[in-house]
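Shown next as structure tokens: one chain only, the form predicted alone.
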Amino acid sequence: MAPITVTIKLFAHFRHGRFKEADHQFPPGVACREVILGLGFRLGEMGIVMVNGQHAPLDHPLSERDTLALFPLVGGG
């Protein structure tokens, strides 16, 4: 099967040394978890995961032209 293209958006310190927004290709049906780990993130540092502007679980399968947005945990008071 042909790979799918997913736009990945990183926020806050996730951008440091990486990118702000980029298109990546993955096998069809790849889960958010696999993309996150493939980018070198630990699952424990994920604050919010969104697909096409909606909250998504880590096992959400991605489709062609989806946009995956990753936000780190934020602390403070």
The other form holds:
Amino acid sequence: MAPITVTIKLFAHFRHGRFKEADHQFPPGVACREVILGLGFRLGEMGIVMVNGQHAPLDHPLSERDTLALFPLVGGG
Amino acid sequence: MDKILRVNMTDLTTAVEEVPAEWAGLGGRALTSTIVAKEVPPTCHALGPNNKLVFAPGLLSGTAASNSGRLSAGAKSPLTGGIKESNVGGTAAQMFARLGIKALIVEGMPKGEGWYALKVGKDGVTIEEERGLLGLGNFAVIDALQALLGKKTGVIAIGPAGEMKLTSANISVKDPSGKIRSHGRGGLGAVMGSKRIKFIAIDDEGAPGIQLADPEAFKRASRVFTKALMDHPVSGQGLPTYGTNVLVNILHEAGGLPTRNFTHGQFDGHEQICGETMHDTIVARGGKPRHGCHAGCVIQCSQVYHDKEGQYLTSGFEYETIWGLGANCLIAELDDIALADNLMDDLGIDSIETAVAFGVAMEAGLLPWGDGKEVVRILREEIGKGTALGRVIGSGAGAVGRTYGVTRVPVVKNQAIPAYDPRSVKGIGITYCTSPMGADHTAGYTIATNILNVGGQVDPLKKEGQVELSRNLQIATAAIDSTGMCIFIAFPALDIPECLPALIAMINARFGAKLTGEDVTGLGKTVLKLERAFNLAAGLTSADDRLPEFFSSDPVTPHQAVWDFTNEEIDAFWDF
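Next up, the form predicted together with the partner chain in place of the form predicted alone?
All chains and molecules follow, beginning with the one already shown.
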């Protein structure tokens, strides 16, 4: 099957030594967890995981043109 | 012995009173709201002689407890027509507490045109006539008082906006760097202006200090509490590094960043104004990415922001201000927003109310979208000089909407809605509707659980669980606001089991009390209910616990979310 393109956005200190936003290719249905681990993160570092602007569980399967946004545990108010 | 200071501005007399037994266990918001509810006729004019302005440090203020230096101010609000409590960092709360001042109550109103200053010290409070500092901005007032009374003097002041009794006027409090923190919301600066008090100077020389009932137990609990604050990723790392402005990108991504006067949920210019960009800019220009608003703050979410030449531009540069002028007014230039922030501090106006008022003014065509230079000009030349236009904008978003016939006016109880769209973050919409304070995100910060995954998870786009979430957080917040604690201790308190018991243990060790978690929750409920009762007696009704109509009719991008709670669902908030 043809690979899918997913836009990955990183925030706060996740950007250090990596990138702000980049398109990556994955096998169809790849889970958020695999993408996160593939970027060299530990799962415990994840504060917020959003797919297309909505919170998603780590086993959420990704589709063509999805946007995956990863935030460490941060907050404000 | 703790005491109550009472100042009568009608006959210019002062008194030192014993603390009534029923107020002994109260502090901060619990005390200001209790005093306002007991002594202020709810239907009085907020800027008339029957309103009272009350200041109270929190229960733990003045102790070594981390983050306990918040000062509450309370009165009937000239903006909302209901009760108001607004709390602030700075140095005044700890000075009041060390002086044994449980509360300072200012009542009455002078008959003539004269202005006054209050001097608070170990022997009580005196009233003096004031001429020299009238008309000056807050920074000049603080500088002059430090030159006159010494660097250590505490200052609580109003700027020109408070002197003009504008309903977005705030009360400024000197911070440890000689800059400003604000009792921001609800127009309390106008109440102080109506009493014709330009400033309150505080001298804590010879203060008796705090007597702890059980110093050892206090030390033990304090250690646990501080460790929880440092261990939690939000209070220990996120807030110190990026400040509150880290939220720009989070809310943009979640589609909850109100943009172009609440037309959209995302802002194309978010990267130019976000916390990550701000952090890098501060570091590159030699500013300070970390800064505490009061001594003893271990979170240090504030910062000092320099201009391109490396000179001080502003501090305490918060997400809500940056969102308000940034996304909401389409100003994608952080330096323009920083300059406006500094001017708002100097004029003494609420940076949330004013930023939202500018958004409504742009919608009305009074100035172009995104024109930061014109915002700066209006702040200086119109609001600063008290022109008719300046007074309209300085009276808040509701006033601008009514004056210019705008229907998209984001307010609840006439107080501007802050930086989180209630259509796409529904829990915060319940807080905006039901808080006795009017639209106020800090009153029950559901963003923690709706967006940040702190204290569990409640889907921000669904209605389920939002009323209960907002209720629990508003009850907890009313209690925390009474302790003198910064609301950001809620992040560790929601996630780390030792945190809240340690906070209660500190209160018990301070006063020799035996409070339980249930007592503290009970205090929060009592405070909310007495505030609500004041509002109902003032003439507000459940019809005031509603969002403006456009939130129900106009979907917001990108989720096409609308506000879809029924009146009955909202009113169920009060079933406790």
